[in-house]
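Form predicted on its own, single chain, as structure tokens, below.
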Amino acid sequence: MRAIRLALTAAVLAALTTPFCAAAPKDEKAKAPTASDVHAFVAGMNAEYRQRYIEPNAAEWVAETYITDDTQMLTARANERWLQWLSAEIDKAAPYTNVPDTDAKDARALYLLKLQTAMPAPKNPAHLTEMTTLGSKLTAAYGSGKYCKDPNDASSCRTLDDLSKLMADDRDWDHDLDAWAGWHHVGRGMLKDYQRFVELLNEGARDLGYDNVGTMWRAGYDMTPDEFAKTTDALWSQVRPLYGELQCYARGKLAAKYGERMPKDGTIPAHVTGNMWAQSWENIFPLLEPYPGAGGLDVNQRLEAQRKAALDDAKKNFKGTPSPPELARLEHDADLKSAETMVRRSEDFYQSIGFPPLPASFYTKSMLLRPRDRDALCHASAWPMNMGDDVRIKMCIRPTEEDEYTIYHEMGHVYYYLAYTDQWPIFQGGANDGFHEAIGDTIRLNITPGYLAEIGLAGKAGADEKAALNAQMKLALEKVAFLPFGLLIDKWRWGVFDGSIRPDRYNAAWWQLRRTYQGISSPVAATPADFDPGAKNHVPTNVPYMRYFLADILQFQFYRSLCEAAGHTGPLSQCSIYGNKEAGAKYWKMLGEGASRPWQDTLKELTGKPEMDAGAIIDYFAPLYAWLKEQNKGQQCGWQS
């Protein structure tokens, strides 16, 4: 399920006086319950909500990790029970949602009740399993997606593991654009599934109270759905001018390799950028670098050296030559000791700052290859599984940088999940959602050209400007190009959920959205028979996006304060915590709390003030800040929107 819980300020909490939408007790002369009867309800419910977490999480495991129909079938049923389950417990509520005196974690217990999925379950029996049947197979689509030159050879199909490879490296037009509109055409068949799945979801959402499922999402940021969207645009507000910068040096760099092909209206065609999305834009880092070569930072290279040097040594103990299945086994237990090494690396700083090693079953459970022999969603995930020590990830794990980025992403959840294993169930999740996405990637900006250079993975690192302003355009291109897209996918699904964009322009609309805030544009000629939105893993799977956006702003908060933590003196940017214990226990303690107080005073224990603040971006990348603009002076930035 991996549901991340929702937060509720204290103001919020104060304010619960409307009920649940369900019926009041039949018996009106029946004695009100009491605080006691509320405590007595949330305990119980606590109580088998840990025991029903268990079976729709293990089902939804199989099912992305061996996509079949019978998988789908059995997960669509598990979620059918939670849902089922959860929609009663909700209704059992109402009685006890306006009780004089009762305790603030009991009030709070039963208002997240109502927001622990994001697929809100209809009422009616027959659309509930209609949907969880829909949510099923859309993810499922999305898991066993490849792109066929010709559909009748298998042989010419390739995944989405091998697509994105291709768009990493190869800074072909014409390759790149063929992968690109390759994968992009599996969201085509998504279209009709995922129209009547968005009314089932509304339908689901107007049962427990609210007029869509965006608005649903929006609720459960301890403001109103209203205060949050503008409180998110704020937070844009304050970026966009850096991300302008960055647009506009990268568009430069591109017309110059690519020359008339770059479009007239300012925008970056989406498949140059490195990446299938244009999401992040890291791996066309070499085209933008600013100094080539200063720092040695060349973290692909030493990776993919390492797995070929796991495999020398594999080939070398092997007696004889071996055949081509021997040799194919050889490869992948050298991919799995490369991809485990990678694992490892990551806990090690986790535990460097005094948070406790993984439990054992975490690598005998793990996913942590493609599967050689079935289909399955290699999309990164954390899975808490049975809300105490079972936690894993599922990742197709490659010797790159940005995998070895995104385990120290994912394993930020692991730890999560282990911090608030004491709280009770329904508080087991993130303080909001962006605090779950952002704890790994508070321990990612700790991965600095020193702390490469000490593992290994990176040339001897220096205090030379050169250096440091090469590694803050790499991670401008993988943090600040992806602040508008994190904000765009939900602001897509807001208007999708509310009706203000009808299915004939669900594409239309989802373009609209990519130029105007990404300065991004398609390629190809898109149609509203094409479903674009379906090739990124989080619409078909229906997980809010809005908690990534979030998450790129929280992170600089957290790092800047665990660095002050620290005692870190001179440029933030170059502030690594490894080793630092009285940082980790301060980043510990908050990781404790998971979902047990409002966010603002979570924020605030950590950071000082109980805001989410773009300032500590701006502070961070304010020398290659300076630098952009100086290299865009006498360019035409902007774009046509």
Second form
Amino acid sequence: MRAIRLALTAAVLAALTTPFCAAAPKDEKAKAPTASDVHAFVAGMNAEYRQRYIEPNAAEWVAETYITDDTQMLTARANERWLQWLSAEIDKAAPYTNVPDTDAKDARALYLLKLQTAMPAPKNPAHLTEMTTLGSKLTAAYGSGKYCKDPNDASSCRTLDDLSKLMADDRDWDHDLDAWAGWHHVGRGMLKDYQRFVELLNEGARDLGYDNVGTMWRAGYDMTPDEFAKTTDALWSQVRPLYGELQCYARGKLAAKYGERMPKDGTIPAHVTGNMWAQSWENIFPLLEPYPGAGGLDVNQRLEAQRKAALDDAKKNFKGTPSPPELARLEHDADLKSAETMVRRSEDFYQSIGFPPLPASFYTKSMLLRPRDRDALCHASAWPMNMGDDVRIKMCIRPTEEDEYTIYHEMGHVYYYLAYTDQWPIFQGGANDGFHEAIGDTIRLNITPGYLAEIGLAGKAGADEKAALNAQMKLALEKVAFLPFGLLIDKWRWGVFDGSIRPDRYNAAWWQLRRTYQGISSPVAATPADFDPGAKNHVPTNVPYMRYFLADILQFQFYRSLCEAAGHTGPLSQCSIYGNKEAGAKYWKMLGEGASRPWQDTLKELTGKPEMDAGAIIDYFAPLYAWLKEQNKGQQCGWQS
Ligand code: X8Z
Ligand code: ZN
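Can I have the other form now, the form predicted in complex with L-captopril (X8Z), not the form predicted on its own?
Up next: the whole complex, starting with the chain shown before.
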């Protein structure tokens, strides 16, 4: 979820307390607030929250779908107003904390009030303005970023989608390196702004009573920040051996392809995994497929064929020969039709388990394609515009398997928004942010080879072991490869925020973490002028990232429980809850609770256990893990960290 509650900045604590006004008059002291005063305060805050929330959200939507100096300015100002209000509420809430007999829901609302933003604003009004301005500027810089081979020739410019497509499809070392380096250049221009932005975020966090903004981010998990850091490390220890085997196997195959050009230290260079950030590796599945061809998982080809059929149709219905602009229009219409078909297919899955149809405005107000006439931030996101039925996604959909699954991911956010609209505004969030990210991914796990074949997106799936192992490999390249990446982004930011990573080491520390956790190295010698973290959406847009690591673990826990509810027997990897209303009802109930209870309670209700636990993902991939260990026998696994 991109919208306000996560991306938004917090606020100025409105009035500076002076020694003069610090001492309350005697008779006021006597009037200590009661539990019903707390309740009245929380109710008033929620009511105003609902009203005020719409403006900055609308401003942000326009700023991201139509990047100009003007929309940047307008969103910065709208965010500022919102944060000012939020800060004032946080201030006003102070006397209402720890009041005896406070209702548990009211107490939780007060706890969550301080955690409504990832961008806590400084009290100093000039600094707040500077912070929201920088926030919008960094987002716009990322969204409008391009790689132009010839800076004087606009036709040589390529967007992130163009470059990502090249890296997904083209296995030529030099082409991939060119695309990788070209895009990473976008980060350079952000270094100074990001450095200042960090100072301002920290000032805001300190004004709210936190050591730094990293501590504040870690405070949102119904446990202490330290406990949370330990929890994430413990989860990583559980999955590290599985990742190590996958990295070793992938490196071996890449070495067989690229020979001498591969580093000798056991790492994989960042540009050859088929993904701009080497965060998931499914695009190099053809190189790593255990039993080539078994299972017929040629989803990309089929999606492209569907788009082409839409274009052919449009051309056939066109009277005469289209001129170049008319042809461009036809292509656009075919792209839109293909994108919409992909979205409706995903909606069909959710509806099959009993979720409601999407409001009609979802299709008219969402952005499904990269606009042809302006810059937009194409990174996929889902938006709750009004805490009601105005829900949207913003995505530049291409007919690829990767985008198909990203749609399922975004739809998970959308259905979460719809499920919890009856909650108080302050509870309209995920049980924790990892839950929000895991909802759609859980549904995506049900897209088994059997289901793909049923809906015509893959060949008939063989039930044999070879096909099953191929499917495991493909999913592992998506999910297991992601684990260390999901962990390290915020390990880096926590270090940046607490000052242990100083600005002159931003880039070096980034690559140190990439190497240590992922066994991935930079394909070029990085210099302190480079700012490669800036080339990853969530850094300039200031969206916390540990949520995706949690989601990667949680989704297997959710999936296992839903499959049990659906009465599935046999290997978990063959379960699909498509059409199962009981599993759907159980899921919907969890979504409806939003953030109204500690996530541990919500998790226990669904899975029977109150802990995040990597046991489910490890069980899921047990066949692949055994196979990988066998393949890697005699290989030198591991890397120099
Ligand atoms: O940012 C996203 C979603 C939007 S919340 C598309 N994801 C992370 C990423 O792209 O880096 C999903 C997986 C990880
Ligand atoms: Zn998401």
